[in-house]
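What follows is one chain in structure tokens, specifically the form predicted on its own.
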Amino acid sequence: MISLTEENYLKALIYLSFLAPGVEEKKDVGTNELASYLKLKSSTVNEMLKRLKEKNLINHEKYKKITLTPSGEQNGLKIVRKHRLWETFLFTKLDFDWIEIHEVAEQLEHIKSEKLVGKIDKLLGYPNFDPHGDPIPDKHGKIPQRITKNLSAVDIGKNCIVLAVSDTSKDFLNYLEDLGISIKTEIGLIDKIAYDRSIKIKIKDKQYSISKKVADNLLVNEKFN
């Protein structure tokens, strides 16, 4: 039996290994990197890593990086799948907004019933992506792929559609809502300012200036007219 805390560690390792924005190939994860992500002391993380190793969920030696075993990866992907399906369910069926869903899904993701997860997946029409645009692993652990780029990489004069966000913090999502930006919002890139690297954009008939940091956290697909 894998505990709730152990599941959280596996989910974090899955994210850092190959689901985090900018990670194009699977990579091993350092202890300090994991501790920083979980906001825990390295000593606390090391104790948990010993338990995960004993259960054959990870490979890890002292002072070396962490690798998920096939069992660890399989179990970690199940948690990610449940979390993102619950987010989608809360958003599409219960009218939670995309700022609220992460915290609630954190609680629901630890429900063990595979039958329930399967029925939710079917009810939702087998979605490939959650309300933040993150891919949802299928029941076999396969992760849907699509090509995106940061808004900051879009050329001046081009139009694009928001497909995902890299930052799901409340502050960032609140800021996007103030701008009228959500998944599937169409954005036109008007100009890039050399002085501070800010970016001028157009949403419907309104123009805004956003920082490069904000643009870096918006993942888009260019429209080809």
Given for the second form:
There are 2 protein chains.
Amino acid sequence: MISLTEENYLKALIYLSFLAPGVEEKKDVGTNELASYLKLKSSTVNEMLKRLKEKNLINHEKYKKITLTPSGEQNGLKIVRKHRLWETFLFTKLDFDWIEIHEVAEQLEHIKSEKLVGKIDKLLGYPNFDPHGDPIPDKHGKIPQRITKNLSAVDIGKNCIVLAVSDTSKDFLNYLEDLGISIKTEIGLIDKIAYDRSIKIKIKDKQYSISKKVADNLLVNEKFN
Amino acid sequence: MISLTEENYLKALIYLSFLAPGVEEKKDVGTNELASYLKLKSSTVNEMLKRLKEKNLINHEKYKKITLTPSGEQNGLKIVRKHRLWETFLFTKLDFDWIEIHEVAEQLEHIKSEKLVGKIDKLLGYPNFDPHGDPIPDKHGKIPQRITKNLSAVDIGKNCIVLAVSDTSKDFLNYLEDLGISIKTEIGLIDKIAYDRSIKIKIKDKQYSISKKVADNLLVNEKFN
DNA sequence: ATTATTAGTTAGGTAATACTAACTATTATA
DNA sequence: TATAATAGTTAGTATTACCTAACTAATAAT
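Please give the corresponding structure for the form predicted together with another copy of the chain, as opposed to the form predicted on its own shown earlier.
Expanding to the full complex; the earlier chain stays at the top.
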């Protein structure tokens, strides 16, 4: 049996090693890194690492980095799955505000009932992404690929999050900086002007107009709304 | 802040002191009674009693009985409310079987979010009774009165639970025993025969016919179905 | 009224999860 | 390469929530 606390450690390890934004491939995690993420002292974490290793959930040698075992990863992904399904439930079925769902899902993710997860998944229509646009692992732990598209392909009225840029020239990046656009910036698509194919967008309630060329170079991830 | 364990003690005290079937008016609870209900040792319970008293949730003097303070009762009823709302949710919204809902609700009842409880309550249409027919305390802790009726007043197709008998003669009780009817027996109402006003019932998938006189003396509580 | 039984308490122990303070190993820098 | 900085570990402490064993108080039975 994995305790609630142990589950939180696994989730943190999953996050830091490959789920955090910007982490492309799996990376090993250090004790202090984990401690500071969990807002705990490294000695506390160190002790827990022994228990997790004992339970064959992580690999860890003294003074070395931490990696998840297949079992640890599987179990951690289950928590991530539950968290994101509950967030989706709260948002779409109970009209919770986008900002409130995380905290409640932090509690709900620890409810132990395979059947409940399955029923919630079904009720939601087996969603692949949560309201933040983050992928929901399936019951086997498989993570759906993000649907990344150009900003110019986003539908009018939708919001999206900037994931990457396909032009990395100084000029382009400077221009983005002036607009206040960087990774994770939320952009709302207001309108598409047929005449010159320019696009009207909204960033933090301020409107801008950008050309199709600029929009084509912004890779984004559509959000729920 | 009331811990999960403390919540379970409060819930148990609520149950033993006035919510358990057969308890008509509030009664004081003993340490051992509580311990055996919670399947714990009395020493363990004794220690917890100190903390609950410390937190002003119970009244307790050495070697004397335990009573809940208004705060303890209020807090305990909140847990009962959540438990029964979640059971109703699982049963009516997620098609859980009647038998499975308790265990999952035991976990869900500890989720801390006023808003979540309110939303679930609303989603369910502010029910007064859970699928077992037990009353759901409202947000102020008020407990709806059970709708107790004679078996003869139950609608065709409904199931109900025997709560009491209004005839306690030996003859009547013996007759009930022969039919396998006692307190908490579940009875399904199959049909009402207009001719002699007799009633066709089902007990554990076996059908019986009883007279109106018998049905009038059985007090029952309608269940969900 | 004495004694036996039942109810309740105390003392001391354990496991899980946190902490602080002091230590050691590893890595980076001058 | 010596040393400073960073990363990681160990030792000892606290709290919560459980336990067993041994005790005392209250109640029931003869």
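If you superpose the two forms and keep the largest set of C-alpha atoms that fall within 1.5 Å, you have the rigid core. Since this is a predicted model, take the numbers as computed values, not measurements. Residue numbers count along the first chain shown, from 1.
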Single out the hinge among 103, 48, 129, 146, thinking of the two rigid parts turning against each other between the two forms. 146
Can you give the angle in degrees by which the smaller rigid part turns relative to the larger between the two forms? 110
